[in-house]
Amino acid sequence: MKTRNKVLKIILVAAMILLSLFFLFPVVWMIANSFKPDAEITADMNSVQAFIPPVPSENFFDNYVSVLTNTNFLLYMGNTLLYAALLIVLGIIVNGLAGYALAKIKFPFSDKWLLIIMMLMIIPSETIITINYLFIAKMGLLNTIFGYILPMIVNPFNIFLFRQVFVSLPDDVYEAAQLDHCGPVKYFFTMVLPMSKTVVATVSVFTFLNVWNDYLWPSLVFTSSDLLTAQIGLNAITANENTTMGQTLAAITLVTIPVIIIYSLFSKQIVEGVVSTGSKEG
């Protein structure tokens, strides 16, 4: 029985594998041809040469060299991880805030904000944008990084992620930092949040993963060319017709580059806090 097993599991793994690297055929092609100007991309289209980088040579970063130095590519990626670090750390606040309280404190119609934010979930972001647009034109905050994350910061997935993890923690750590003169809010910061690490883990992925592909909001917010995102930045340079396709592949894998990195570095927590939020109850 134990061969048995371990022989379906060596099957198993084989063929997530080899899934993996159907998925990944188009990532691995992008990456090998940014780095060879057109003609050879032309050339090798029909060959596994599309698939492997060219030889390293004094020309091997050109495409890279253009994209940073002939546009405001590095300015559009900086702008959005800003905007991604404001919207982490004030969504963290917020979206906490309004989870432990439905989580720990009893007040009236507990039970239907919760049913209301449930039910906000369900709703697609495409349906209020214009109303986002007109309460922010309407405080003439349009062109401001402030007019741009003011919506984005409560946000119901993720006061419903916090609540789910708040409702498991114990009432007693509460009770005992009151006799230590701890108030709601100094627990909130220097208690609950330690003790839910995968939680903000989780939250501030998916976080940063909405601001980072985020497209339709910011193109309706800024007209400055200075607070543009780096989706708005890529397709400007993408559409522009001076642009190659070995520079466009430079600026998509640009592009890309941080969503593998933060996917590598945090996927485990991604799924512990996705399953830790399902397992709970109340």
The other form holds:
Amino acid sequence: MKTRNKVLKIILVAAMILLSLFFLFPVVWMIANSFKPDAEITADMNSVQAFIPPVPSENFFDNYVSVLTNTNFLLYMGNTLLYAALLIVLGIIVNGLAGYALAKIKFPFSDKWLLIIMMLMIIPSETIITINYLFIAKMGLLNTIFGYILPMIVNPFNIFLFRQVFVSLPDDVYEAAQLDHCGPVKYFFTMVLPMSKTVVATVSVFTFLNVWNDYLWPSLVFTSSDLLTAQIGLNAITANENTTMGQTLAAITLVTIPVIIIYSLFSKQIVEGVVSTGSKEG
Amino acid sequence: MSYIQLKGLCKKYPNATKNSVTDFNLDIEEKEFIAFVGPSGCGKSTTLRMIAGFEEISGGELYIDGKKMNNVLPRDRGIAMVFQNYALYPHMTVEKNISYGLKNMKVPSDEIKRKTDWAIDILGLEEYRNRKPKNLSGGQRQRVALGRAIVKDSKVFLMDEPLSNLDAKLRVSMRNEISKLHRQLGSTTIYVTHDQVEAMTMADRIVIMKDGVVQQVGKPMELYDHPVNKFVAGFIGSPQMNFFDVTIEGNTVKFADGKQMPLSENIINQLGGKTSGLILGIRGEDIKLDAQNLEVYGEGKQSAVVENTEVMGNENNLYFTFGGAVAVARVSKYEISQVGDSIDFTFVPSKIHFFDKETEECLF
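Cool, the form predicted on its own is there; where's the form predicted in complex with the partner chain?
Now the full complex is given, and it begins with the chain already shown.
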């Protein structure tokens, strides 16, 4: 029985490694070729060399240097980080407070509100994007940071995530805090959020990935090149006929790096987020 | 005027068919240690939470230090509370847990330090000062909860089953510490527990509750020696009081199994002519097996066969069937009996209680 289990385990691990390699092939190809000039990329295309980066030389980072110095790509990445940071902070406050109200405060029809919020989770964001656009346009907020982040602050998925965690917080801690002269707002920021670090991290990670990977909404809101996000910027760079294939791959690699870092650092929170709600956002 | 007054306090939850607490009247003096005791669901914690301000008062009035508190916020009632599950702030160290309230009250920082150091010292928490609650044992956590309560100079301490999560040994030592602390601080304390031993050993007065109604209020020994009804008699004391269905024939008590025991005319007269529908109650330690008592109270000598024994170390509990019920006698450790042994015993007549079977009220 033990030997059989061992063999099964080996087969399973081997299958998972093969599957990982299958998914990693394009990524490895992209990274390897991002260091090569176009001629070398074309020459290596049909050989195993296509997956092997060149030997480091003084021209090794040329594509990256070119992308970062000749285009506004660094600015776009900075913009995206700023939007993500703003949305993380505002999202935690707004969605966290809503989740707390649903979890702990008794108000009329609170269970119905929760149901409505859960129903909102199944509506794809693409279906309301036109309404959002018209709304932001009417408010004169097109091509502004506020116009971009405003419709993204409230997120039913994050409200639900917060609610699920807050509902299990012990009530007697709130009662003890009341006797310690801690008001409800202070309690939320100094007790509830620190006691729920995991969900705060999960929401932050999801928000970051959402903003970082978002293409459609920023492409509608922003027209000024100074405000573009990394994904839009990437499209602008790759669409430019003067951009080489190596530069394109370098730009894509740069866009991918933060996502890989976030996934590797916060995989636990991402899994917990998926598990605790039984669904995946987006 | 009493320091805390509960006047006809009632609690009824929305959609509930009956009150959780009904007409609770009590005057608590300053520096008094009061214990609310009763089985689960009797309303003792609800009453405490009404005093704290965490439960709305459905009816009646609550006064603390002469001020009506019905609609006053918990933080403005001048109370400190220790919770059953400690309710410590998990992300704060011991020191921060204790000083948090003082900081919110805008107490000067040197005063906060002095008071926090004092609490940490008095509760023996110095080596745990920088630890978080998850790295503390149950007893240490409870001491932190006590520390958080004592630094605020509150005149009223409310304790909601603070020792129920601790093991038996720790419970005894914490019991001692809380009593010591109460004497040291001179605060008025209301202590909720379902453990009658805690109540008996710590409280100046005990309030016994059942189904939301106060059954009896009194000093521990008053309740033990003079219970007002069968519930109080059974709740206070371990092992619980023995109860037998009896009738009176002349000067003799007749038990359900037909056994008889003569009683003095003086005792019979106190029943006021009631001869049936009676319950006789006697505590285990008032059932005597020793030769001296058998000689003195030999008239009422009875026999039974021991069915079970509990060796407690300092004493033994002997279980046997008598009078149609299982009875327990609490005897000294030197009176050794084995299961199956036949024993002779007698009741100490002056320690016998009679209860009305219908109302369960104590007749004497």
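Keep in mind that this is a model prediction, so the values were computed, not measured. The term rigid core refers to the maximal set of C-alpha atoms that superpose within 1.5 Å between the two forms. Numbering follows the first chain given and starts at 1.
K.L.:
If you line up the core, does Ile11 shift 2 angstroms or more at its C-alpha between the two forms?
P.N.:
Shift of 2 Å or more: yes.
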